[in-house]
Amino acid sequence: MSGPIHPKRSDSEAGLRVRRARAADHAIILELTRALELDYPAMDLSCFWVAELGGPIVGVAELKDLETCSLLSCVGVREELQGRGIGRKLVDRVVQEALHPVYLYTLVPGFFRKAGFRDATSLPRDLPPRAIYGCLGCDPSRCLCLMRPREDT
């Protein structure tokens, strides 16, 4: 058998807290995005949010508010903690703060569809192209653009 089995706990029991990242968090954000292969050349550390589980940062998400849309990227949770609802809570909290409908490019649409995202039928003029992520070897047919409208619209 490999490693200890960790029972799933609810977010409240685990002490999950989502907040805007601070400059002191930048090294951990870089470490986590690299480990999860989410880092990209145009990443903006000032646009990150973090999820803390009883203190340590265990999840990250980047939210950029543009002129007519918001762009969500770099959503990830430490591998050993995935599947506990941390990513969902992080996404829900970050999307609440978006100024516009939220768009994202993803290879894992199932996760985001469960969080209320749907296929984008048209793209806002100021939404950056997929190329900003530097995914040169990526199969564009697997990378979908999804969107989630603001809840107050």
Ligand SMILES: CC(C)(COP(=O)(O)OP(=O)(O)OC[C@H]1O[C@@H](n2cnc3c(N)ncnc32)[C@H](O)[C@@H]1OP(=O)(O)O)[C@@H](O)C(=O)NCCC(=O)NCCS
The other form holds:
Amino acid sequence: MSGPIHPKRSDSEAGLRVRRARAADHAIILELTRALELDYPAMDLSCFWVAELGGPIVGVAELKDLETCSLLSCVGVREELQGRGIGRKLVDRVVQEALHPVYLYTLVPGFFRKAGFRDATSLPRDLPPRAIYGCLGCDPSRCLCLMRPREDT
Ligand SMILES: CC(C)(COP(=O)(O)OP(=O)(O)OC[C@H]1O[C@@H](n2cnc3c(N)ncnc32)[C@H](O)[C@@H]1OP(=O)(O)O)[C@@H](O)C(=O)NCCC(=O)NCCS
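Could you give the coordinates for the form predicted together with the ligand, as opposed to the form predicted on its own above?
After this comes the whole thing, all chains and molecules, with the earlier chain placed first.
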């Protein structure tokens, strides 16, 4: 009997590699964050991680370690590859590198809750306000602040 025609989720994950971004990746990070409308004025290319699937970059995430908390931003997967487990694997890997509990602002809390994030009940003093993202028509009732504690705490 022949194997499945369509790749399964596990097939996508098998060739996935998550690593820190290098200078050579910056152009593709800019392209992907713009295409997914994740780019923002204070974005720092030196804080990015990328997910490669068999070579090409298919996902990105920015992790900034602040004084008492870490800020996760710009989590995105190439549109045609969404829904195959890439975003989850990317987030799990990047969060492992955080120096502090990880905070984020998001319009897609369902994805992050599945990745172990929960409502942030109190905000660290050094957590930047959601206004840093400069979203037009910023709606705090839709943009939730979530956090994931460090696993060793
Ligand atoms: C959000 C995003 C990063 C998720 O990446 P992905 O690779 O598509 O997600 P995964 O396939 O790893 O999904 C992991 C789990 O989260 C769920 N999930 C994915 N997107 C979701 C969403 N928008 N809402 C709720 N749950 C979601 C999946 O169903 C899956 O659940 P399961 O483990 O029960 O099967 C991706 O869809 C994306 O790039 N979106 C556009 C940019 C964006 O909105 N980024 C977030 C900015 S804060």
